[in-house]
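Only one chain is shown below, in structure tokens, and it's the form predicted on its own.
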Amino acid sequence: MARPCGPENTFKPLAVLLFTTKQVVKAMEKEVAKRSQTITPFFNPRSVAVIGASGKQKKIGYVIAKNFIESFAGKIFLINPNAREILSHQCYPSLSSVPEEVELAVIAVPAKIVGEVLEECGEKGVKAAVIISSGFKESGSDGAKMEEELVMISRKYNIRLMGPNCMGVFDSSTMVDTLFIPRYRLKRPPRGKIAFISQSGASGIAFLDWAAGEKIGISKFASYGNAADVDEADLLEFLAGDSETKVIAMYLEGIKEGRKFASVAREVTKNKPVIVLKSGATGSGARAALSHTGSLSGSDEIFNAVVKQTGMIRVYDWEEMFDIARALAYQPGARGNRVAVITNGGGAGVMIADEIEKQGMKLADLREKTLSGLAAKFPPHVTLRNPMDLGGDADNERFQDALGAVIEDDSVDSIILVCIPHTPSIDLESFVDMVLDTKGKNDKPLTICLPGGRVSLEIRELFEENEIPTYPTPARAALSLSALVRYGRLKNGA
């Protein structure tokens, strides 16, 4: 007999779906959370080895070992057979005669010997280990070999491997360390809310110089060379979960596994912007990241779709990716596209609009009540209407009005304020408090366009040293503006 249609039947078929649904997502939550555990050993371990440690200053293993001594608050081991003392400690012959646990090795031996080492890491219990040497895969066929036989000895220990080939982990706030460049020729960037991942080591280092040369922070940095085990998804996939990290970066010239990385990046950018610089786009360039970390690029058509399906922000050099990425990590995403210009330059203004149109985005259409507020306050030969034209003469107070009046305006998502500030009326000392100050916590995103030399440059940096992002082009400005509109509507469903 059949049951009568009532609202409980009706209703429990759905409960048992929404129950198994919880059920699902908790289980997909759970074995997220167990996957990027595997990876934490990596950038906040208790004890690292440093596995070909050297006391020769120019040697990869002497650099490597000095980070670890200055900085690194945990336990570390050095390990050389043919040394009893590196810089004033204590060196082991081996791996199996430290007498304590090691979480993370750093491997730093010719190739011929990294499978020996790491069969001598898994017998101590190590969890994880960046291979620094070179000479596996991206030197041919018996490199190749070589590093088939890396992932099974992982495989068999359950051990995560990083690179080969690669420069392996930066993390500013534990201050591990494996990058084999001296800190007086590359300068390690401040804490901040950037992480970065490279598959290219020397592109990467070139960020990371960067951002300490502009004073930008970054959260943590990791180049996986050759991406034997740990590869770029599932880094992507535990920077999503990591508190330190607001923006995600990263450079390519080739994905391991297509599917795997599009369906990891497509749960990240639903709460984490992910900026993406790909190489390879080219036959020649296709060719060349072949021999350097022995990536299959793909096709850049593929790539680009996938970029749209899964919210990614692409750029195609590293500058638009330094400008963005701090655009993302210190202003919020725009409720939509429109933009309020404020400008004591006239042709700055003019340029700023064409930027702005160029970007996708629009001049906001000012209220009457903003309008007329204004034109009480301001002489006459001040233009009112968006691009908002100051005038030469204007000073610290009248941007100031300005910029209140267009943030309180409903019919603006967003603003660019460009400021010429070698005019005399400019208080250069307390401007930067004044916008500030104004600015208050308002939700708006804002950008700063400051053209100009050693003046612009000194006040670029106070505005970034605060959060607001700064740059010495319209271009620049609009464009970073515009990674802001496309993550607030994607943020927003739209």
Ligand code: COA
Second form
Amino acid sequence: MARPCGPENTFKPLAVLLFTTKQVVKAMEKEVAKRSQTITPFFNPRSVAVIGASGKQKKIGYVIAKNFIESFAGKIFLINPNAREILSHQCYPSLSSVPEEVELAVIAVPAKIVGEVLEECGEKGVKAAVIISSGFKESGSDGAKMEEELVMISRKYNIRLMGPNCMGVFDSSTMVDTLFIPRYRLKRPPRGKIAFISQSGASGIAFLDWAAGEKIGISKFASYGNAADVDEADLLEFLAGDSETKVIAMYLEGIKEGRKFASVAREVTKNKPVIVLKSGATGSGARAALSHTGSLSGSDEIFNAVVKQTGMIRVYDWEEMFDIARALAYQPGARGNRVAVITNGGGAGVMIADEIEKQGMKLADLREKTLSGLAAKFPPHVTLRNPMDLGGDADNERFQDALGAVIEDDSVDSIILVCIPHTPSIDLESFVDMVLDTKGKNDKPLTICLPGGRVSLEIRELFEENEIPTYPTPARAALSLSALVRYGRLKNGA
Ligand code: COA
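Can you now output the form predicted together with coenzyme A (COA)? The one shown was the form predicted on its own.
Let us now look at the entire complex, which starts with that chain.
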């Protein structure tokens, strides 16, 4: 008998298919959550042991112990067989003599004894260990063998390892802080939405110092060094599920497992922007990476292809990374690439028009209604085109009217405000309030360009504190806006 056709016949297999797809997705999500749980103790442990804690001010083990004592809310155990007390804290001769559970171990002893210390961690039931010590894969074949042993011990006891040869972790919320740079030399950045992961400790420090100086908030930081166990993909996956992180920025010298990294990155960018700075693009850079963290940089063309396929945003220096991270942390993705520019400086307007085009965006064709509405309010010398030059005598009210009109204009997807704040008619403090009044009332991303020195710097800081990304040059403002356009396109599936 011929099979009846019709909707019933096609519906059943489709329902089954949907059901199984849902189940597969759920099972995969469960797997990801399980893997991420193993990373959590690095950032949010109940208790920490600093192994190699020292009372000597210039020692790495001193700085790390001090960081935890000063601001970590969980339990802290200092381990050193040669000291009874460090920084007025009881010191234990070994991890096994600690009477309570230890979740995270921070290891800062010479490479040759890290293995035995890690073995002790395993016996104690430690869940995660940050190994600050150098002298492993990056230093040659003997070091590589020692590193393999660490991996074997970590597998035997199910301990996750960060490092060796790393700075470890900074979490602005739990105040886990394994950075061995004293706080008077490197101020820790405030809490915020940008997570930064870095293979290199020094690059990480430079980024954090910059963030602290500019009062840019950081959620989490991890420097994972040789990536013997925890690698860039593990951290990316973990941060994707971190509610405090809105943007993930990464510094890479090489990728440990290309396929794993690409598949994680592809998933993560669906929900959070990922900015990537990868060095080792040239022969000289690749050789330097090999001796720095023992990394193989791989072909730059292949990396570019991975960036394209996964929807990450590639940058080429720290400033670019920092600029784009702020824009993505504070502003929504743009619906399209049509930009409105409002300025009180004709020259700056011309420069920004160039930059908009260079970045693959275009100046919006403002609606007739927008232009006629503003023409009725403004003096005749105001240029009612895009860029809209409000004139050197523009006051806050003129900016407010123009900003309100382009927000309402459906031919505009995003806005760049270029303000020369030195002109006498601008009231600086209320200028910030005027812009902030528009915040949250529309979904058009906004970046600001405030050129100049001291006066501009003060007002730039006020904007930054209120999460409006603000830049000293047209090129940086346009580049950052273009990242919002690209991310908006990715989110909209274009
Ligand atoms: N458990 C706990 N502590 C121990 C120990 C053990 N089994 N054995 C020794 N210690 C103590 C030592 O007594 C010493 O304490 P003290 O200062 O009170 O004497 C402390 O641990 C440190 O050991 P020490 O031999 O003095 O080493 P160090 O402080 O000179 O160097 C490292 C240790 C880890 C800092 C060093 O080997 C290193 O790797 N430095 C480079 C780190 C780096 O650059 N990492 C990469 C960053 S991106």
